[in-house]
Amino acid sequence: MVEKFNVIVIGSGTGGAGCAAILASAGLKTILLEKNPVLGGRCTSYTKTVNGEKWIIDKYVHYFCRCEKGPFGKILEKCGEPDAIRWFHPTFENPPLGFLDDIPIGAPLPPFLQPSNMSDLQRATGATDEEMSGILKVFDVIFSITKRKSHALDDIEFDEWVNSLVSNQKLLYILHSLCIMMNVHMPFSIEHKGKVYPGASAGDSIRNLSKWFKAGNTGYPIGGSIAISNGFANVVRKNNGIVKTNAKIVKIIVDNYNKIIELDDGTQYEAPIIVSNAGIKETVLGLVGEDKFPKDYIKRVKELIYSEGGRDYGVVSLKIGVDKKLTDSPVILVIPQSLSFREILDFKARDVVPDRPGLYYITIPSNMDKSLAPPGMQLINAIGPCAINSKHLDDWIDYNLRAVEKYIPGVYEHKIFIDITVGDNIKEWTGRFESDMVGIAQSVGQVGKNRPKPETPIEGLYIVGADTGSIGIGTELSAQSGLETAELILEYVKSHPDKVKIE
């Protein structure tokens, strides 16, 4: 017997789980299905026991923009559950740390960006007053540009835009680092296997930075990255919805109006509304099939490019447990000053470990939530450059481990364990066609009016997640899509009461 629902949501990333939470709280009979044993998609955590003591470790490296002030909070407000996710926020007494190679600078993240940061940047980069005026113009645009004017820059690459304002190369590296951190996509075009991949959109990057900087808020969820989707899933359960893990979808059957989802164990569920967080390409070309869609829609879906992860922007993530507290900082960001991103790409392409520092992003989750590591110990999660499918992975790991030791002395001596995640293996976890880190790229030609929409040509079939989010950084982009897609569905339900009966 096929069990029937009002809504089936495939995938429990922040977009899928957030959308499910809103729909369940609105009274729709909802089931949330996740193919992995834990919720969260790319924003998740796992438990590790070492010598009888428990560690909760983020699978990938996460630190969050806006937090409760952004779509995460808006989703919970709509559900009437504002406290379902709790947040850590750094303080001015213990802010994130920033380095330009070896030179410490003021914390480069909101809300810690202060006028003194400009003095730090000028001292560290050797920029003249005239050169500093360029970066001040960049920040002025970020804080003052209207949404309409920002869209005029949608088809200009971020690198082209900042080069029109900033001449100092070291200042450009800082802006490039911001773009790559936000979009996980290069700020300039890249050619790969004969195909040109456009760089990150200037308009989209400006909108993201503006939202982030004006909110003046960063943080980390109590309970680890998985706490976001867990919080949304708890709302689903509280509203009589079902949350099921280890539920791998193999097919979406759309021959009838009431669509049928089939799992790999043969289980079937039926609903008039399907929300897929599996990816637009994966849903359309894989789960449903090309023959169910108009040819022009299929052509557009095939043309979409993914964000970086398994193409050029290879990374390795080191999860390190140490037996004592080595640093008080919640986050450490190292921005390269002697190695451009084009040079980093060249080193990766040749599978040669650089002789200079790259971009390093280090979070210390146990400084933001003590429960993630055993008492007196510390959990460090660091991400740095690595060649794609490297034949010298041990050398790249050592290169990045030495960088962590440089900024957190004592890691070698006090290391209990080190878990390694390589970026080009992301698709093994997500089930997507590529190892993209943040869905369909926020690049020229794929933002603003050209961004994929949640609605598909099949009535009642929606795509949710970073692929269809209109604005945001990483998981926030996905959550924004969850919010927007839920609103579209509730409007559809309201206008089609005969098709979607609330149980």
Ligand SMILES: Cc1cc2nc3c(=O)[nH]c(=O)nc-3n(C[C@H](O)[C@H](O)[C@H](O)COP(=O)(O)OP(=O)(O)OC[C@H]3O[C@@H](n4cnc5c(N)ncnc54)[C@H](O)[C@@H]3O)c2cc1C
Second form
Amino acid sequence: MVEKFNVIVIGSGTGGAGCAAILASAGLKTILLEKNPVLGGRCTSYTKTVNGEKWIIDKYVHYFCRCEKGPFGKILEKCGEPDAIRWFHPTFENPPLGFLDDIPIGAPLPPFLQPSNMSDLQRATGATDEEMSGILKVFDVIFSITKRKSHALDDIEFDEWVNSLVSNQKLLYILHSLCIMMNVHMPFSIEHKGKVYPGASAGDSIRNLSKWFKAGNTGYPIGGSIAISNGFANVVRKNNGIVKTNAKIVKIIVDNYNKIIELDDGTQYEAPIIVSNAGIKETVLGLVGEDKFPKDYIKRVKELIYSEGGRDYGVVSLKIGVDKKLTDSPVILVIPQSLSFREILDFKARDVVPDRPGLYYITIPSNMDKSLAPPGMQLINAIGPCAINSKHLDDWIDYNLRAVEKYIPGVYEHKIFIDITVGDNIKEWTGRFESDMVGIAQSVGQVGKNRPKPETPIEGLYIVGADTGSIGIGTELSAQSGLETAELILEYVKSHPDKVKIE
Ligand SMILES: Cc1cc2nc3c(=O)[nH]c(=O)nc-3n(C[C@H](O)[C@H](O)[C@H](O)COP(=O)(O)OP(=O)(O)OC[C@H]3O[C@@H](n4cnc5c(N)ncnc54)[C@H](O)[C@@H]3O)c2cc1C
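For the form predicted together with this ligand instead of the form predicted on its own, what are the coordinates?
Everything in the complex follows now, all chains and molecules, and the chain you saw is the first one.
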């Protein structure tokens, strides 16, 4: 006898878990299935014990935009559980620190951006007043453009747009860094194995920056990255839903309106509504199968390109445990000033470590939630450039470690352990076809009206997660999709009560 639900959610990433929380709290009988032993997908943490002491370490994600003021908060509001996820926010007394190579530029992230940042920028870059007026225009557009007008820039690459306003190369590197950090996609098109990959969309980047800057909020979930999906999953359980880990779906069987999913151990579940967080390509081409969809839909799905992480723009993530508190900062951001992103790509393509600083995003999670490291110790999470499939991984690790040592002196001397995650194998964790960091790229041709939608040609089958997120950065994009997909499903349930009823 196959157990029946109103809704089956495949995958517990931010989008899947968030969507499941809303649906369960709306009274639908919901099951959330995750193939990994822990929840969260790319937004997760693991526990490590060293000398009998416990560390909670982010597997990938570093830092979060908008937090409770964005879709994470809106999901929990809908569930009537606003406190299921709690956030740390840095203060003006101890804000994130920014550097242009090694020149400090004050706090570079919202809400800490101040007019003084502009004078710091001018001093550090040596830009003229006229050149500075270009970057001010960029910020002016970000703060004042309407959503409708931003869509007119959807088909323009971010690099082309900023180049039309800014001529100073060092200022351009700063804007490129913002784009790469947000979208994990190049601001310009690049060729890879004979195929051209369009750059990040200017319109989409502007909308994301605008939302983020206006919300004036950045932060980190108490409990580490995994606290987000755990928070959502607790809402599912509280509403009589089921949450299962180590539950890998191998097949979605669609027979007319009926849908059955099959796990790798042969278990089957049935539901009229299936929500897949496994990826649009992976669900359509893999779990369901091409023959179940119209040809033009399959063509479109095949054409979609992933964000970077495993193609040209590789990264290495170092999680460093130190036996002493070495810094008070919650976040340190280093923006390259002597190396363009085209040059960084070239170094990576040749698998040669650059001779100058790259883009480093360093968070100190235990300064945001001290329970993540043992008392008196510190956890540092640094992400920086690395060639894909490098034959010289030790050199890249050393290059990144030297950078961390420069901004947090004492790391070498005080390190207890260094865990290393290389971008190349993200797909082993996510089950996706590529090791992309964010989801389907927010690039020209894939945003605005061209963004893949949660609905599919199969009635009752939805795709949730960053792949179908309409706006936002990383996890926020995925949570936004969780919110919008749940709203679509609730509308569907309202208008088709007979179809969703369990016999
Ligand atoms: C190194 C790195 C750093 C990042 N830094 C940030 C950051 O600082 N801030 C930020 O906001 N974002 C960051 N991101 C991006 C962010 O992590 C992703 O955009 C977001 O987590 C994607 O969420 P998702 O729900 O779309 O997909 P995923 O997180 O990939 O979730 C999909 C889930 O589905 C499960 N699944 C797949 N197939 C099956 C199956 N067959 N059966 C059952 N389960 C299945 C997977 O195991 C996974 O748990 C980073 C990503 C990486 C890789």
